[in-house]
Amino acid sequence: MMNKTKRWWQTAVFYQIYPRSFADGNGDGIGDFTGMIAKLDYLQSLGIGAVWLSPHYPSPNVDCGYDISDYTNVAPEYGTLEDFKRFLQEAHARGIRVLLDLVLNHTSDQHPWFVESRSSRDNPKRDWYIWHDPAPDGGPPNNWWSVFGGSAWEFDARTGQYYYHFFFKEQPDLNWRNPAVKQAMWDAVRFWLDMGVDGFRLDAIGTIYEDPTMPNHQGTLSQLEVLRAWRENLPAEQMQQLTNAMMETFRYQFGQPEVHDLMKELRALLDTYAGDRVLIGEDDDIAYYGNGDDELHLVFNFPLMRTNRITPAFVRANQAERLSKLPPGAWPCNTLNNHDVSRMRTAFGDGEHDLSIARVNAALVLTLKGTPVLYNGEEIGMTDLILSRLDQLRDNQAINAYHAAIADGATPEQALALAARISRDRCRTPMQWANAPNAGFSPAGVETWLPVNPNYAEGINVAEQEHDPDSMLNYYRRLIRVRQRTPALYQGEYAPVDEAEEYLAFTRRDEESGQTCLVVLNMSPEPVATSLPVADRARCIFSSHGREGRGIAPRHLHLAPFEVLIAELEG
């Protein structure tokens, strides 16, 4: 059936692919365009519609890539901007769409600009970066922290100032309140836009703007919570807790009122453009959809990850929540992980079952309402991966971490088991295309960026998964399949069914179509029974246990532990 209500970026299933360790198409151990454009057959088998890159700008690589140094361009160990063309080419001709990540607050103490900007403080690009005179004790302007330790001012000895850094001192904030600025940028997006991307994904948006009064912050967290809250899987009231407390530490450095202004100025600017080219915010805050149609086009859904295990009631209360507050014309945007936070059959598992907990969540997550976006590599099952040495990690907020824990009086074990369960390298590893050296991500021999995770000779990797029916790679590609053939979960709106704790159950109902889909999953390692107060009758259009084609009886319906089943109700 033929969607005519729904734009693309509402139907489609995105994927995020970490340029650095998705495909080594050169052997050199780091991911490029040329492994990426040999896997995108691979993409398009899995029903991937659009892909979201991680940066793959040119950057010194303190912070793996956020620290741009050049927006129009690719970095060398990527490829060429030709590289690039050829991959955008060949990515639209199979019907899939391409976003970039789009870096707005910093740029890299490398870019030129910045490299004019700290030359003099009569530069012309001096008012370009957030420059201020010491405080009169000749400290820092005032107690404002780096997200990732410390202040978040360094001084500059050849001009006498302190320049301001939200992140890394490598990655100094732009100046957004300067009419140039905002040219500049606009002018790449421009350049991405004319060469065909279909959007961008934005990275750090509250950051933009700082209150120009500058006042002191009145936060408690010290550095190592701030990192703790920022980085690590915690149980949801805990999470929430941590979260607070680090949003009123950063409330003069993050959220200004500015930022909605700017969004709205950005998507005037994609506007122009035809193929529905699109936004996506990295923030939670539902105010960045504006009216529900000026400012962002999507919002992630992070409180849905925002803790340690996924339950029946914790679902149904963040769409309660998300969903009602949404304005008119807005689209959910749901996902259960990225290149920041742990793998999700790492994050929710209970050291059990933690493969059938992860093909329940992705089953969730491909089928509430909103565009899903998956992380390369969920779809085959890949976890985390603790590194062993400090030599090995890559995160540059991870070896901070290391530091102010033996600061803290940590013994150099306790800093290294600290840094490596926090640091984003556990979810970055190379992708595992196969049970062979390296996994296949690059040939035998070569030392790959980050260690590969062991566990692809587990049968983790797409070689031998490609093969199997019931392996989680098939298990991804039949929910896919399903979800786009199936208006109700594409387009439907959601309802849920019942208050049970052991399972989750909702409709989608499709107005257009008139189709209904019960989704029901089982959380729980035991069977249950269910009355659920729908149809009398349904049939199976998935399930993990094999009961596709058959008819069911919701409300007399026996559910096996960590069971998926999705029905389109009769009548």
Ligand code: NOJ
Given for the second form:
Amino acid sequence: MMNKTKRWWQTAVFYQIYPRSFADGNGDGIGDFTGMIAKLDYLQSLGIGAVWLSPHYPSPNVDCGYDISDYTNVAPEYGTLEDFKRFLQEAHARGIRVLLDLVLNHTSDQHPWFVESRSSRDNPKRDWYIWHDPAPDGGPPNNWWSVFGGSAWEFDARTGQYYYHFFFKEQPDLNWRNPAVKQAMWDAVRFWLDMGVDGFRLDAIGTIYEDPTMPNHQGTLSQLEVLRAWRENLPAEQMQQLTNAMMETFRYQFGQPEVHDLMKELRALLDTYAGDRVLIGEDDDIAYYGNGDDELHLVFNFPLMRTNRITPAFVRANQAERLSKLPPGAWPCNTLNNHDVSRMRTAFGDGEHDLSIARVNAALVLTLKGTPVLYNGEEIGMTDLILSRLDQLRDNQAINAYHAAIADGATPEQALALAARISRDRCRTPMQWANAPNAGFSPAGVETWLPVNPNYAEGINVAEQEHDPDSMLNYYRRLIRVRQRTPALYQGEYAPVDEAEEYLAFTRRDEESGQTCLVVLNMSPEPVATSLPVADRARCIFSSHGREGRGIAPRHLHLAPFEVLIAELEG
Ligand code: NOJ
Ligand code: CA
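Switch from the form predicted on its own to the form predicted together with this ligand and give that structure.
To see the whole picture, the full complex is given below, headed by that same chain.
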């Protein structure tokens, strides 16, 4: 018989730390490991079982750390390898696992591999990257684009060839068809696994291989549309159309079949280590689960966040589609925001009830079937910050969008408004720890790397929320706690109860313990009366409206606006 006991990465609540913005331990305006270590007790008190760190490696920071110049070290502004080891040890001592960000597709152009590769055509590392002769007219080899704007090909005058980059030109793509690249990268993977890290979040795996026959794409999106895709908060249908158009534009640069063999190889490498190390894919394609046990352990359910309004029908359709497609044994993974998109409170708000909606959505991500991944700051209800000056922008993608908009005929004011609105900086501002200068992230008077959102003074900070039993922070704590002690919630099967428009009702049934929970999320600003045909009686185990511990009758249920209710069914 199959062992039904769930693995740690199925039951734990994950939390993404954006190192630059989490906690500044040495007061230079930039987050670091000393700061992160000091906040581990906080994460433990929240009930976090695993953290994923966005890149902590040395980097020229053209793409905020996703341009790595040394895969086996720590960026000096974050500390030293010794600091990292201390972080890992202290996290483990609190029962918190640590995942690193693994960027396989590209390195920084400052990485010694690329410095060598570009030095001459016969350098032994030449073939570690993707070099091509110019087209007969001297232009780029084909019409492929970079997803961050402009051609995907950059001319290198010294050697008279172009190199390929899916992202910024400072992020040359590695040539993964060269076995030496694979060996070098697997060495880096072993370096961290040997040190005891618990796994990796895989960056941009879809882009690792390109079609070797290099056909021109027939996509119809403009440069500016490419830059805006996935960055604007749009209705689900528009998001879907854009996604389809992006797939067409990047079709030969994306999702090549060989990537699955590579993922299998990486998985096999991880499986040689004890301790159940884990791989999470930053790509919504279910194919990365492989047969359910031979590629990635978890693949983000990104379609769940590709909307500007999370409605009951939207969630039901998402779950029906996603869960039915998972291969046997595969485990879902849900998230509502990360360092690339609008914060969940801003993204799904209606402008009037944003906080209430965020609370409902927090309950959603923590009660759906699958591993939930939170993004630092969502637990205190942090919001996007729209910057007002061009020189404040740190996200070079937004700066490219600014220039593309100007080229398109926009005025500087219009271009800045657009760039600031879609800039990833909006969700990367420093964590708000207290109602104090710099939100307690850095000492008073220090200029932080991105401006602090002034709304820390309006209660959106950890210290004040600690003491308020009704705060967002304590709401997340309660939700996580009930999840942790309720097998139906952390491992049960999902089933929708009805097709209601205003509220989402579903059950989570755990065969092993025989427990069934009912989750009801009123996603509307109106009260709702309903009858849920799941059982005559149930005991409320979580409530946004003071029903905890009380009995309810699912067949006669009155919900307050935005009410959240979790109940254990009784017979
Ligand atoms: C996805 C990362 O999440 C994003 O921040 C980054 O810019 C690209 N991959 C390139 O590494
Ligand atoms: Ca610092």
